[in-house]
Every structure is written in C-alpha cells, then in structure tokens.
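Shown next as structure tokens: one chain only, the form predicted alone.
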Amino acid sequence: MFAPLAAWLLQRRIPFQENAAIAPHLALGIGGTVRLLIRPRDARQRLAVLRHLAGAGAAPGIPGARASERSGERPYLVIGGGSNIAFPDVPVQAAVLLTQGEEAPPAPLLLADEGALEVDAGMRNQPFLAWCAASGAGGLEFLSGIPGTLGGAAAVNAGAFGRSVADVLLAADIVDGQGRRRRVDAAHFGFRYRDSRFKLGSEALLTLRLRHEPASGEAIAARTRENLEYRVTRHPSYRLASAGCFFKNPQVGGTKISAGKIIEESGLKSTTLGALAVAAEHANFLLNRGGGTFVDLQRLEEKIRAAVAARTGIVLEREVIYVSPDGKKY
C-alpha cells in the first residue's frame, strides 16, 4: 500500500522515513511508529504531497489525523506543531506529513486593500507574533503562548484572553479531499468552541487570511509579553511534555467554567499514573514525565472524567486529538 508512495517521494527527492518514531514530533511525546513520515522541505513540496495523496484517494487533515474510511485506500495524516495530539503505542498504518520543513515558511504578506494579512499555515505562532510586532499588525496577541502552528490553531479554533481564531479569520487556501486547491471563506470552517470542520475533517490548510488592526510595534510586543507572562506564571513550564489544556472548559447554565478548577476541586491535582501526572500548576494539564504510554494516558483521562462526573455530574470532553492504529483521529 505504501511502496508506491515511497517510490514517488524518492523520485522527487522529498524527505521521508519508513517505520519512523512519531513521539519526538509531538508536544506530549506519546506514540509509537508510523508507516511513513514525510517532511517536505518547503511549501511547494508540501502542496505537491498533499495533492498527490488526496488524488490517490486518501483524505488530509489538520492538525493531525484523518484517514479515508473507504477500504483499500491509503490513510494519511497532516501534523502542524504536534501540540494537541497523541498516537497509540502500537504502529500506526498511515503516512504522516509534517508541515515543519527544513526551510522556514514564507513570510506573511500584508494586504493593504482589506486590513488583512496572509500567512502560511505551517508558520509557528511565536515567530508569527514577532513578525506582527515588526510589521505593525495588531489584534493577534491572544495567540501568545499557544504552542504549534497557525494552521493547527485555526483547525481547533484556539484562543485565549477572550478571543479565538474564529474572531480574526477571513479566508483560507486549502487542499480538498479531491486534491484541488481552493479558496474558502470563514463560514466554511463551521467554527465552534475549540473546534472546526478541519479538526476532524478531510481538508488541509495551506494559507490563512487574518484580520489585523494597525498598531505600534512596541504596543504589540508589550501585549504579547504580557499575555505570555500571564500564561507562564499559571501554567506548567513549556519545557515539560504536555498537550496544553487536555479537556474543554464545560458549559454549565450557559456559562463556561474552568475544567482545571473542577478537576482540582475533585482532588486530582498532582495525581500520577505511570509516567503521567496532573500538573500541580494547572489541573487541566497532563504531563509526560518521560516514557509515558498511550494506554496510561487513556487510563488517566478516564480516572479524571469519572471523578469529576461523580462529584459534579459534569462529563468532561477531551480537547486533545487521539489517533487510532489505522490512522483515524477521534
């Protein structure tokens, strides 16, 4: 199933590995091997791979994993920064494309006609905010401290400080399930709280068009630092292996409440299970202290969910994406 793809990649000198470890490419560091790990050097190679795979019948997804559900077709997954996804301990029979290539993504473009900018979906959030400060593009500082790429942030509708990607996204260039490059508007995303059609969907993001507000570089940099400092003082160290907030904040009586707070009030802060632990700084962060397994992650998730449900009646919903052995995300 994967031999023709490997030959196609080899012929075009697109870097790839067979039976490669996936954990080093994931923020949580949990996962076994994948059948093919593809790392295009640049945006041009990435587009070629996406179009080839989609044209072959598989279905791409951002930020991590959707395989075609039709039998006999080759599953593949697309990963941005790998910040909110975990793979099983067993080998995954799928090709995984990493958007982080050897070359840096092209610089964003300011579009003077509509107060917008265009950015490659593979660009990481923090370098992007540095560019915003240098270019006077404000209103995007809420991304400060959110790990991963702009494409991943858009796919999961990431946000903080009362704003999310849905508030600033105008349009995007995508590769659809038939391998066609298309421009879509914000309505195509179907944004919901920490979700969009791209999170578990069959289309891949190439570039994003975002609304910005003119501001001084000093003001943008100051807000970015302030937001980052707020997160750093309340979250576990970014040097620790974590997928960020593990559960969505539940809505009770029309009001969102902190999942971390109700997990802490359920007596689970600092709980450990194998190499995994509930963070002492913020109970909605699960940490991999080294050698954590997917099986233990699932066990800890269920322990937390059961304890919270027993105490409050609230059923927590997982924010982190899981991947099945046959390459489907759920």
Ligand SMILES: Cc1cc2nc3c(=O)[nH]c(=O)nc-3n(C[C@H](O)[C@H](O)[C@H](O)COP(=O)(O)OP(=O)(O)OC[C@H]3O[C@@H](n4cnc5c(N)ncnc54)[C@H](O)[C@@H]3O)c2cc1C
Given for the second form:
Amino acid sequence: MFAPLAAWLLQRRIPFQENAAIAPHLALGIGGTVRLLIRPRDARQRLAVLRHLAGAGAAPGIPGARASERSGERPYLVIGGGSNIAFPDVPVQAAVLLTQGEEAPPAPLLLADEGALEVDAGMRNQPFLAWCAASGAGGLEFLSGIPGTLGGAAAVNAGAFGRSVADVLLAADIVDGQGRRRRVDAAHFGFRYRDSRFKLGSEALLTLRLRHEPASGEAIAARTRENLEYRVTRHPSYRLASAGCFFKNPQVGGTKISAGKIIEESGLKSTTLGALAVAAEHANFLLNRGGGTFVDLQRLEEKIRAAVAARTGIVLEREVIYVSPDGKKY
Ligand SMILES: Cc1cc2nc3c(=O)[nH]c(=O)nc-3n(C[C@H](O)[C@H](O)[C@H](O)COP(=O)(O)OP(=O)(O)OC[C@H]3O[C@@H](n4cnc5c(N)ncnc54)[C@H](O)[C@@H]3O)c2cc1C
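Okay, that's the form predicted alone, but what's the structure of the form predicted together with this ligand?
Now the complete complex, all chains and molecules, led by this one.
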C-alpha cells in the first residue's frame, strides 16, 4: 500500500523515511515507528504531498496502481509540533507528514483588510509572536508558551489566559478530503473547547487568517514575556517530556473546574507508573521520565480516571490525541 507512495516521493525528491521512529518528533516522546515519515522541504512540496495523499492526481506514472493505492484509503496524518499527541508502541501503518519543513515557513503577512494577518500553518507559535511584536499585531499573546505550530493550535483550538484560537480565527486555506485546495471560514472548524473538526479529521490546514489588534511592539513583547513567566513558575519545566494538560477541564454545574486540582485532591500528585509520572507542580501534566511506553500511559490514564470518578463522580475526558495502529486519531 505504501510502496507506490514511496516511489512517488522519490521521483519528486521529497524527503521521507520508511519505518521511522516517531517519538523524537513528539513532545511526550511516546510512540514506536510509522510506515512513512514525510518531511516536505517547503510549502510547495507540502501542498503536493497533501493533495496526493488525499487522492487528487494520485500516483501518476505508476502504471497498474490499484485504486486503494491511489486514493485516500491509504491512512495518513499531519503533525505540526507533535506536542499534543501520542503514538502506540507497535508500528503504525500510516504515512505521517510533518508540516515543518527544512526551510523556514514564509513570514506572515499583514493583510490590507484592517486587523487581519495570514500565517503558514507550519509556523511555530514562538517565532510567530516575535514577528507579531515586530509588526505591531497584538491580541495573540495568549499563544505564548504553548509549544507547537499555528496549524496544530488551530486544529485543537489551543488556548490559555481565557482566549483560544477560535476567538481570533477568520478563515483558512485547507486541503480537503478530496485533495482540493480551498478557502474555508471559521464556521467550517466547528470549534469547541480544545476541539475542532481538524483534531480527529484528515483535512489539512495550509495557512490561517487571524484577527489582530494594532498594538505597540513593546506592549506585545511585554505581554508575551509575562504570559511565559506565569507558566514557567506554575508548570513543570519545559525540559521535561509532556503533552501539556492531559485531561480537559470538566464542566460541573455550568462551571469549568481544574482537572489538575481534582487529580491532586484525589491523592495522585507525583504518582508514578513505569517511566511515567504525574507532575508534582501540576497534576494534569503526565511526564515521560525516559523510555515511557504507550501501554503505561494508557494504564496511568485509566488509574487517574478511576480514582477521580470514585472520589468525585466526574469522568475525565482526555485532551491529548492518541493514534491507533492503523493510523486513525482518537
Ligand atoms: C509544556 C506544554 C504546555 C502546553 N500548554 C498548552 C496550553 O496552555 N494550552 C493548550 O491549548 N495546549 C497546550 N499544550 C498542548 C499543545 O502544545 C497544543 O495543543 C498545541 O497547540 C498543539 O500544536 P502542535 O503543532 O504541536 O500539534 P500536534 O500535536 O502536532 O497535532 C495536534 C493535532 O493537530 C493536527 N494538526 C497539526 N497540524 C495540522 C495542520 N497543519 N493541518 C491539520 N491538522 C493539523 C494533528 O493531526 C493533531 O490532530 C501544551 C503542551 C506542552 C507540551
């Protein structure tokens, strides 16, 4: 199923590895191998691969390729910074495309429409905020300290300090399930708390159009720094492997309550299981202390869910994405 894809990539000199380890590309560092790991050099290669994977113009020049070899039936998924996802220990039969190429993404653009900008989905949040400060584009500092890319942030509706991507996203250019490049508006995302149709779907984001508010570079840089400092003093060190908050904050009687607080009150702070640990600084962070497995991650997840449910009756919902051995996100 993957040989025609490998041949297609080879023909076009698009970098890829077969049976590649995925853990080094993930913040939590948990996962075995993936059938193909594709690293397009730039936005042009990325678009070609995404259109091919989704089935448009598939496998030209590969005579006799069966429909299943050419179409979107071949599992694939897109990864940005890999900071909100874990893979199983067993080999995953899927092609994985990393959106961050060897070349830096094109610089964002301030658009003629007042208060709008356009940014490549493969751009990382922190360099983006440096550009925002240099360009006087304010209102996006809530992204400060959230690892990963703008595309990943939009897909999971990432947020902090009372704001999330849904508050600033105007439109996006995507590759849809039929391999078509098209412009969609914010309604297409179906944004919910830490969720959108892209989180578990296979459509890919190419560029995002975001709202910004004019502000001075000094003010933007100061808010970016303050937000980062706030996180550094309350969260585990960025040097430790985690995927950020593991569970969503549950809604109880119309109010969101902190999952970290109820995990802590359930007596689970600093609990360990194999190489995994519940962080001492923030009980909703699960840490991989080196060599952690997916099986242990799932066991720790169940242990926490059961303890919290027994104590409070609340069933915690996972925020972090898992991938199945056949390449489906869940
Ligand atoms: C230390 C730490 C702190 C964190 N703090 C926060 C926080 O405060 N708030 C918060 O919301 N999250 C937080 N996170 C979680 C994570 O960083 C965010 O969810 C981040 O926005 C994910 O971006 P990413 O590029 O790493 O996405 P990935 O993990 O690579 O992918 C996440 C999802 O997005 C999809 N995706 C990625 N790129 C694209 C694309 N171009 N097109 C379509 N789909 C795409 C993937 O398929 C997957 O479904 C934290 C994580 C860590 C490790």
